[in-house]
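Read the single chain below, which is given as structure tokens and is the form predicted alone.
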Amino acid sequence: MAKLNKWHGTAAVIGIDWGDSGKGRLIDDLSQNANVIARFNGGSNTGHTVSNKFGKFAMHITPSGIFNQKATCLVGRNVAVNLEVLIQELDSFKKAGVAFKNLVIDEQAPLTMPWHILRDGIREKVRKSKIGTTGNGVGPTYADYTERVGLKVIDLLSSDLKEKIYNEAEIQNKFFNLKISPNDVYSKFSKYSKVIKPYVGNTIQIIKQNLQKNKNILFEGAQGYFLDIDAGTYPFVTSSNPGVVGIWRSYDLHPQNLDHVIGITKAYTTRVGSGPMPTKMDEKTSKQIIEKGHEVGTTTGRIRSPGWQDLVLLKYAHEANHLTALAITKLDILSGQKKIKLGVGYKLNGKETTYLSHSSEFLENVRPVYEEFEGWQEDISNVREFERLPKNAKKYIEAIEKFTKIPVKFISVGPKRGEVIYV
């Protein structure tokens, strides 16, 4: 694979961790090779950081390469569409002087409404384990459109939209106890309707017409794969596929047909919400790595809990998604520690196993084992060449690539475009 911001064909950039990788960054840079770029999970409970030229921006429904602008950029029909989220980032573009008539929302995409952010409250509330939820509604509003009962982004552009409106809030409070007004919904989403209504298509037509013509897609992925609905700590999941599977379910596009698919992750790991996580560290250095790292979660502000990274869970996503490279985001927050762990292997009730999907009760009982390597004291954040990192940190992603067989091509020493080493 040639340098990854020199790519060609198709490529998916996804989250091989709890999420919070630093996909935004990596999505922006990537983009400016991109003729399209596709959204294909996740709703209003994602966050993808974007500092460039335009500003700092913080996107949930938006893909991140909207800033490319001669490229389409594509939100999937397998996306929860929030369109108050939606419209508040297409306000923040234009008041940045970012142009966005690129944009084009599945017709398919199922909506966001409010009684799926207040079920979602409620829900979370009355739980006696708490999952951790955003509580933007993203998992009710998977639950109607598995329930085949959720509005779509084309019940948008209906001529009987106030009667569904009306006929589902009905059915909402009736069975949920929620005291909704549906007209009040319906003044709403009526003027909603008229600012998303430029924005509407059919993506699937857009990626075969565009595959085609042998035009560079990029597949943006939200969250951690670890968090994915089958795969992932469940019931510590979200409800979509962050994975390439979710590519699959948004595009009709096969995983065979993805030329790049490129694995992302921090130097270390986070997890923001509730769920196991076998290589969380101390308090001391987790302390000082949300600190220094600045760990607090775009949608909700929470502190995302650090641990050392771990590998056995890189290796499993990578089986799982055929990886053809990995891109390691913050390796400067690690700059000025003695000692560096990874996660090279589990260990349970005394013997070795791996990763166990779909249980977190699983992760739960397991401990990692680690492997020590010395710490790295000098400031990388100018660096911009592999050989020029000291000598530590470059045994550290030589590690990571003997461990996992999986070539390290992207390592992020700053938040900004261009602070970054291509390999």
Ligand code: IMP
Given for the second form:
Amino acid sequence: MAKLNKWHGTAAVIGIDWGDSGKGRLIDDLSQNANVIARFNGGSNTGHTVSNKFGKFAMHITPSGIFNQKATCLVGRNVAVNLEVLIQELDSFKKAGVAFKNLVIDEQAPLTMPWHILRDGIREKVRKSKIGTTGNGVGPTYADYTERVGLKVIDLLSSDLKEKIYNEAEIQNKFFNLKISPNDVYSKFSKYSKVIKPYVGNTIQIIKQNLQKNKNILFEGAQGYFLDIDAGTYPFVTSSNPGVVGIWRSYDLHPQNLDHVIGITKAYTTRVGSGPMPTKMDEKTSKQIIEKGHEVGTTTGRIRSPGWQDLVLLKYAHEANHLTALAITKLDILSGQKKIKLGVGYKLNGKETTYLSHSSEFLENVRPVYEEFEGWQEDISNVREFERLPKNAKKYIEAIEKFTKIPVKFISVGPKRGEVIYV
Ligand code: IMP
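Cool, the form predicted alone is there; where's the form predicted together with this ligand?
After this comes the whole thing, all chains and molecules, with the earlier chain placed first.
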């Protein structure tokens, strides 16, 4: 396979952990080659960081490929659209001189409404076992969508928007004991609709047309496979599908039509919010990694909890999503560690187990089996070829490849654009 940045056809970038793997930056890079960049899941809970010649951006709704000014950028049918956040994003692009005339938001996408954000907060407050949501109303948005009562982007264009908002606000007030003023919501959303109107369309047709013309289409996932509503550690999950199934849900594109499925994860792992992580690091190492790796949430400002890379999970994500390449980010953050651990198995009640249950209880109860590696002390941020990495860093990456049987095609060695190795 050619280098990843020379990709052609259809490619997807999906998180294969608990999110926060550095997708924004990889997508910014890969989008140089894309005719279309299509976001397919999640909503304003997402925070993809992109840092390039235009500035530094935290992307929540818009695809991270918006900086390729020639490409078409799509927000898919299964993305929870928070208009306030989206409009703030568009304003930040305007200020930075980033054009976004090629942005299309799917007309069928569910809208995150003010009552969803309130409900997210209330629910978390009264829960005994908290999920630790981002508080963006994403869960309630998808809940209403599945219940078939939520508003969609297309409603912004309808002549009875006012009636729809009033009806829904009254129902939400009654059933969730809220005190929302329908008129306030309507006056906000009628303004939003004027801004958004030019960008509303049918993204599925755009994907189809581009497929017929053999254009390069890049699908941008949010979060990570173990936060998937179905496959993740329920209930400590998000409410959408970060794996390849999410692409089908947004764009009717069968996963077998993907030429490249790039699974992205850090050289270690992190988790934010509640839920189990078998390979959690000890306190001292955690502190070092949080500090060096700036492990603070882009959307919420919460500290992420670090763990050693867990190959049992990676292998599972591979089986389900048929990865063609691995992208490993933040290898430089592990520089300076004396010993580096890799999770290669689990023990349950003292016995080795390969069975991976989706229940969060299972992952809470297993103990990791580690393989230990010698670390490296060198600064690797100037390395651009795999061969030039310190011997022990190469050994570490090769062990990941050997265990998962997925080629590592991208390694990031520093936070800036270009501080990467395309293997
Ligand atoms: P929600 O998606 O806001 O409902 O949060 C549910 C769970 O998913 C929580 O544990 C969040 O911390 C986690 N989560 C949601 N979005 C992200 C993300 O973009 N990165 C990392 N974790 C996320």
